[in-house]
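Read the single chain below, which is given as structure tokens and is the form predicted on its own.
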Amino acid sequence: MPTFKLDDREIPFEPGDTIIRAAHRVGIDIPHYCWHPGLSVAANCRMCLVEVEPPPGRPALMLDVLAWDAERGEYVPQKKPKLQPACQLTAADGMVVKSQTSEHVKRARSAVQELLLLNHPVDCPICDQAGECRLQDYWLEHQAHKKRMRDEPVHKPKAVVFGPTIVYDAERCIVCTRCVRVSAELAKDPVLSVRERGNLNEIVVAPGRQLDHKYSLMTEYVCPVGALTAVDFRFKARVWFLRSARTICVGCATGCNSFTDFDPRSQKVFRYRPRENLAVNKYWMCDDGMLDYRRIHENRVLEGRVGGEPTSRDAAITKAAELLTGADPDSVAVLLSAEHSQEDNAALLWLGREVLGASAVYATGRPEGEGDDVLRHVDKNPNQVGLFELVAPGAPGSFTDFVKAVQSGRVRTVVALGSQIPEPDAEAVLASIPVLIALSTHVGPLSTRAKVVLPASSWAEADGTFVNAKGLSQESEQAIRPQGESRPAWRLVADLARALGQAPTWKRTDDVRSTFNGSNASAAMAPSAGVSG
């Protein structure tokens, strides 16, 4: 593989790959603004400029400019090399690269951050972008001098409305025009542009349009400073006090790789962010997942429930495992859940063939929606792949076959995970179960009609694996603790079959997941027998 010299380090190319590029693959940052992996090049900002030494035999092209001699007290004629943005220079093979190295580059550099900073508002208290924004990563960095200028700074429009999900701030724009090209590339609607030049210039909304297409959130997410900012996030958390878990989306099939934002001392999340994977999702994630986080703490199901009236977990399995005692194992049915982990629903599978001895297995999940060829995905459930992987061979009936096996009197016990079903039209029939026990996480159809509930742990409360639609199985962290009473359904499971007189071997969640990596659930998950609870 071809090489440049950086610093003089060996930096590995590929063809066609820039300088910043074939640097940011190897872990190594050339400061900049404007340039993203994801996005075309812009090279406005001029923050990644580096020196380029000329070929073995030849000048290297030299500048003639002015600098200032304190100790003449006048400018004075000087050369320097020409520098060139690191993010729109092609590698070649033996191209020696100063960054880091190069005095000229230094100058440079602290010039822009300078000249950047000469009408940005010292609002660093108030803004969202504190903590995690390059001005100031960058002023340490580079500058770390007092501001110089001493006329009146530009002002321009602050706290304009460009949608429904973000709120702009002119005065704090660099113009790096990230935005700009995120809705252009991304999500293919070019509704923002640039007007004025120099210091006058601002990003704006094209005229009778709002900024609300699918991919909104991004625009906020690669600005590098605080000019955009998330309606939903915006004056509610300070990030110094967040911490971040290393999750998957589960908004939809697709199974967007993200971090998910928490404060450790209320035990809340905040927010979620795209967490880079090349196979999935790239650098994105569209607006319904990164606000997808809203349902941890929203419409929860947080205690037992038995006939509709609260009761504590506890007592909540005990009456599942008297409803479950001496059921017609032709009669019982479970129905595994897309919404839910592989963990989850291989403890369920598990109950049902091996303690129950049911064999009729069904799969729900929440219905189907809007989609497109970016990122959202027709399926709104994370783990629909990975239920036909825990059955396989066999393949779990779909819910409509579970209809027909309710209103034919052939399924009368059914032990449901999670909350939604995919036909909302078919609730009605959930009611005429004789006995219909669910560990949900939030209010919907199922926890709403079953006889018994078991108060489940959403996905950011549980280590879990999720299987996408392109058949990928990806681990998520557990970000937080279990809120309320709710425990990981895989744990329920185990409650519930100990209840019964029989206790799994597993008891952590690596020992759940090494019964379905490479073989079927229910053989694997032998279970202690007569051991009680």
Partner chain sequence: MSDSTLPLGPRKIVGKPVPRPKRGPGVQTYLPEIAKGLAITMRHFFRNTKEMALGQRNDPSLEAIEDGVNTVSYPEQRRPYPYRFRGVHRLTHREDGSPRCVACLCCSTACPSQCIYIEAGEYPEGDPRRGYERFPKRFVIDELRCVFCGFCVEACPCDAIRMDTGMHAAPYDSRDQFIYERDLLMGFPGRDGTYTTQNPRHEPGDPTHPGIDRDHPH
The other form holds:
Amino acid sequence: MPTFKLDDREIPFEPGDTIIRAAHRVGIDIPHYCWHPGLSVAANCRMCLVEVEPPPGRPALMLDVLAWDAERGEYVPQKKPKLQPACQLTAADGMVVKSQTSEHVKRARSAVQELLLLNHPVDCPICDQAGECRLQDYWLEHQAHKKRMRDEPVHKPKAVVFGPTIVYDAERCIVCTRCVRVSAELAKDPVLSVRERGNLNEIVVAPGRQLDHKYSLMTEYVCPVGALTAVDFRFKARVWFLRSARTICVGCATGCNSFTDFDPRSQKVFRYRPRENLAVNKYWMCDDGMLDYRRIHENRVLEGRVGGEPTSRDAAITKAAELLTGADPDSVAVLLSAEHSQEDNAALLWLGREVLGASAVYATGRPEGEGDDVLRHVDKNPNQVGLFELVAPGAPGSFTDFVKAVQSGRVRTVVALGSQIPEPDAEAVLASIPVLIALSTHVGPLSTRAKVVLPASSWAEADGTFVNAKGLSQESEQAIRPQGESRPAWRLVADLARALGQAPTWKRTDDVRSTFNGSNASAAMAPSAGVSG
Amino acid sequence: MSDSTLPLGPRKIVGKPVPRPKRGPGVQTYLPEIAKGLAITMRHFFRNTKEMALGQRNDPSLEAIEDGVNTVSYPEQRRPYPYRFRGVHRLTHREDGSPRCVACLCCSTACPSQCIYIEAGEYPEGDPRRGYERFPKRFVIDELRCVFCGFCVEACPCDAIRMDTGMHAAPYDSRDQFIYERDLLMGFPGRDGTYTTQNPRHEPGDPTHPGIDRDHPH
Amino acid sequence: MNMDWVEFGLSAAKAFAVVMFAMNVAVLLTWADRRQGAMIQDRVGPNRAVAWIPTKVAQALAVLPALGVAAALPAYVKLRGAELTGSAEVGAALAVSQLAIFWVWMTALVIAGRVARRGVRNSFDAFLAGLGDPRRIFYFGIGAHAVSLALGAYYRGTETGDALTSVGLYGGAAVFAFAVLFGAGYAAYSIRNEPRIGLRLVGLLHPAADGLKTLFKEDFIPPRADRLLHSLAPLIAFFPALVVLAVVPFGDTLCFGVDESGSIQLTELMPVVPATGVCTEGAVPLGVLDLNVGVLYFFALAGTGIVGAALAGWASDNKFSLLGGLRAASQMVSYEVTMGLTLIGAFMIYGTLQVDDMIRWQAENAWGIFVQPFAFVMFFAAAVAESKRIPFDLPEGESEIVAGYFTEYSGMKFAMFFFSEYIAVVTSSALIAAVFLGGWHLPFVNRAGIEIAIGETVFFSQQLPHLLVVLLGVVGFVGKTILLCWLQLTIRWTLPRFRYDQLMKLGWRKLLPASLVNILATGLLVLLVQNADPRVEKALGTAGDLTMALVAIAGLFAFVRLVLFLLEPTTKRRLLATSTAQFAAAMGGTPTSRMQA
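Let me have the form predicted in complex with the partner chain next, following on from the form predicted on its own.
What follows is the whole complex; the chain from before opens it.
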């Protein structure tokens, strides 16, 4: 593999790589605003300038400049090397690049940083980006001196509503055009562009349009400063109070990798951020997925229910065990859910087969929705493929089969996971089941029609494994503690089994995982590269 | 004995001789020492009693370095607080009487005792600050948890929280009463009697204000 | 015993007096322990309790007693003056004139002090301030005393002397009445503009308020405690401490006349009694009980106090209480032994167990502290340990076992434990005063009057009325007791707490052997003295008189030293380094408070 030298360190690169990408790959951060690994190169922020030594035998390209000589009190002519943007310069074998070791680079970065902050309002206290703002970080790291401009900064529009999800503040904007490129390249909807020049330029929405494509929140995500803020997250929290868990988005079968940002004090989730995984979602997530975190707190089932009446979890488990005792194994069916993790489903499958003696296994999940060819999948269940892996050999019966079995009277006792059904019209059928026990996270057809509801934790409250549409098994970390009385569904299953007189052999997540992981060894935590770009 | 003369083999551990404190019969029988102690006690007692009885006791502020009774009899006698005394917090006002605070949570971040709780709110529709600034819907300080370190004042970028009320924490009879809400905190004036601060603040409509947009600069 | 109603009434009165004495001194001690104990730490202790009285009432309280006093003395002089003759008249004139001079300069000094503190407000203040330093008033007063005494001595027996006697008697009475009225009137006048007057009594109201408070506090009994014993324990701890005073006489025996049937005539007190011996009939000893077992009664009852502490510890159902109770029991039992053994030497010398006889022996020979100095020290230490107070307060060592045996006590029951400690201080002090410091005996005061004599040589002799002699004795006894109490408090303020093993070591390995040696040595000495020839006995008598002289001189010296100490000027340095001090200086200093010394 060819290498080049960056600050006395040999950096390997693949042909065609730019310097910044090769450095990024080995974990060296060359300061930058406009470059993003998932976007095209704009090279307009000039923050990533590096000094490149000329090839052997060739003279260096030098510029004539005037430098202030404090002793003589006048400007004196000087020569300085022409600096190159690392984001645009393709690496070549044997190239010698100086980044931190070059005085010229340091001065250039300081000057760029000062320029970018010339007209900045410095309203960090009321800015939601504060704490994760590139301007703050690089000001601390690279800016050598204070702003020297004494003039009134240029005033530009503030709090401009770009669309239903995004608000724009032109004064904070450094016009790196990341958002413009995201719209054009990721969402294929070039709705943003730049107008005016110099210190007056700003981002605008195309006339007659709104920023309303399905990847609008990615513009906020890539914005390195506080210019674009999400309506959803605005003024809600300060980022330094938030902690992140590495999770999987459960919005659809794509299984995008995400960070769940939550406040550990209030145990409240505030947002998702995309987590880099080049095999699945690269650097991105869709708006639906980004806002899916709300379901963690909304519409939840947080206590046991018997006959629709709230009760304690333990009472509900006792009641469920009572209903299941003595049930005819032939009339018992378990309803797995593609909404839930492998752990939950495996536990329920074990309950059905080993404890209740049932042979009938069916699957439920959320109904299909719309998709596109970027990230959004038609199947809105995160774990459809996983169910087939669990039940194999053989396959779980479809929900349509389940409805038929119920209507024929063959299935009279059902233990179901999840809260949604793929066929909303079939809700009335659920009511006709004599014994329906649901382990539900949310209020939905299953939880409203069930005789007994056990409160299950959502994906953010437990570790879990999800198999996406491509068959890739991915782990999701627990973010917050289980809310209310809810517990992970596999724990509820264990409690139920114990109440039925047969304790499971597994006690921890790892134990459950080992029951289905023997054949399918691909479950591993996907590599996460932190905040991408 | 120098190192070179030490015999081979395991070294003998040589302790450093520490002189025992000399305890003569006077110390061992206690009595003379007790008498000395009693003499010191009584010297203090008689001197202080005489000074109290004859009205010659120290001024606890001016003669605090002197021997003698320096007690401040609090409600009747009060020491003036020094200039930089950190008292109960106050939230400063803007010209229009709204809080200067923009709910940035810098104070609660800096607070080592985590006694500040802030709920940010957005200005109502029609307010020029809507979408641009936020304000503290709730601003709660638990004065019982507060350690009066003043970090919140240091951290505040807007000069919105100050501890210059000159008031010390008041005693109450229940813990709830130490929970100071926003309106109470805004009700304390500074030592100069004003509710604002000397530091200027650029409001919308003010010539020094950054402006909402280019078309409406002020 | 054939006791008639008079004797019964007298006994009840004496018992009442003793109990009131112990309780009141104990209250004073609770006050002193906090208030004065704070003073040694350079701070003002609790003195915030105040009773507000209307200005008119305060003025009346100042003026009415003054009116009474001012009327009584001249009236007495007027009525009885004619009856007095000879040396009695001279003595009365001397007393009245000295009293008048004292009252005049004292009143002037007090007012001058106040003027110096709060500034001139009227013409009299201006006059006093014009005199300059208030010390001049004191020097002038001393001078007046000296001059009047010198004049009296110089003109004694002459015509002028008689005239001076009349002037001293009648003029002195008039001047005294005027001074008293003027002082009271000045006080009433100077408070006329106050809305109300706070009665603070130098913080003495504070223990009263505390006592009142404990009455209303929650009376907590732990749920699993033994309710009966838990409630009984404070009583068991409280009463023995109180009743042991019964055997300690607080004054010399009073001699009354008797009627034909042999019962006492309370109206006929002997005017003057012989210097030695006690009247055979009509004698009223000033002690509740004159038991022939005397001090043994004290030990018996003091030992009962252990039961209270141990019971409290056991009945509280709390391990800290139990530990405290055990500690209290073992500590008190250990020191009980020492207490008993140290006194045996004294018993051998005095030849009696009766406290009254002990005091008489000391009055005739020398105080116990001089004949049994080691016993005094050891008994004092053991008595402090017996009262479970610092440095021996391990039963309630709060750094180790919360509050020891009274951890689970609150309200009045706790106060009873607390109070019984102070009563134990009073009773032990009273006993020490009786056994070692001559009880009610004062140096050179015998039943007939004052007689300053060393050996056979008599320097001064003056007969005094019987009542006066006995009253002097009572005052002396009370003074000694309070002095010893205060010494115990001072020890408490000074010494740190012992470790428990040190406590036991001190008791068993040091005090106990030392007391045994003391017994042995005393026995040998007693044998030697009994077999010595009369000259040695005579020398010992002289030596005893010398000890009396020593006590008298020491007391005089202490008094003079105190006066000189009070006269010493106080200088204070001001340091305006801090902004606080600068603020305060700009305001004219920290405002004065209503606190009292």
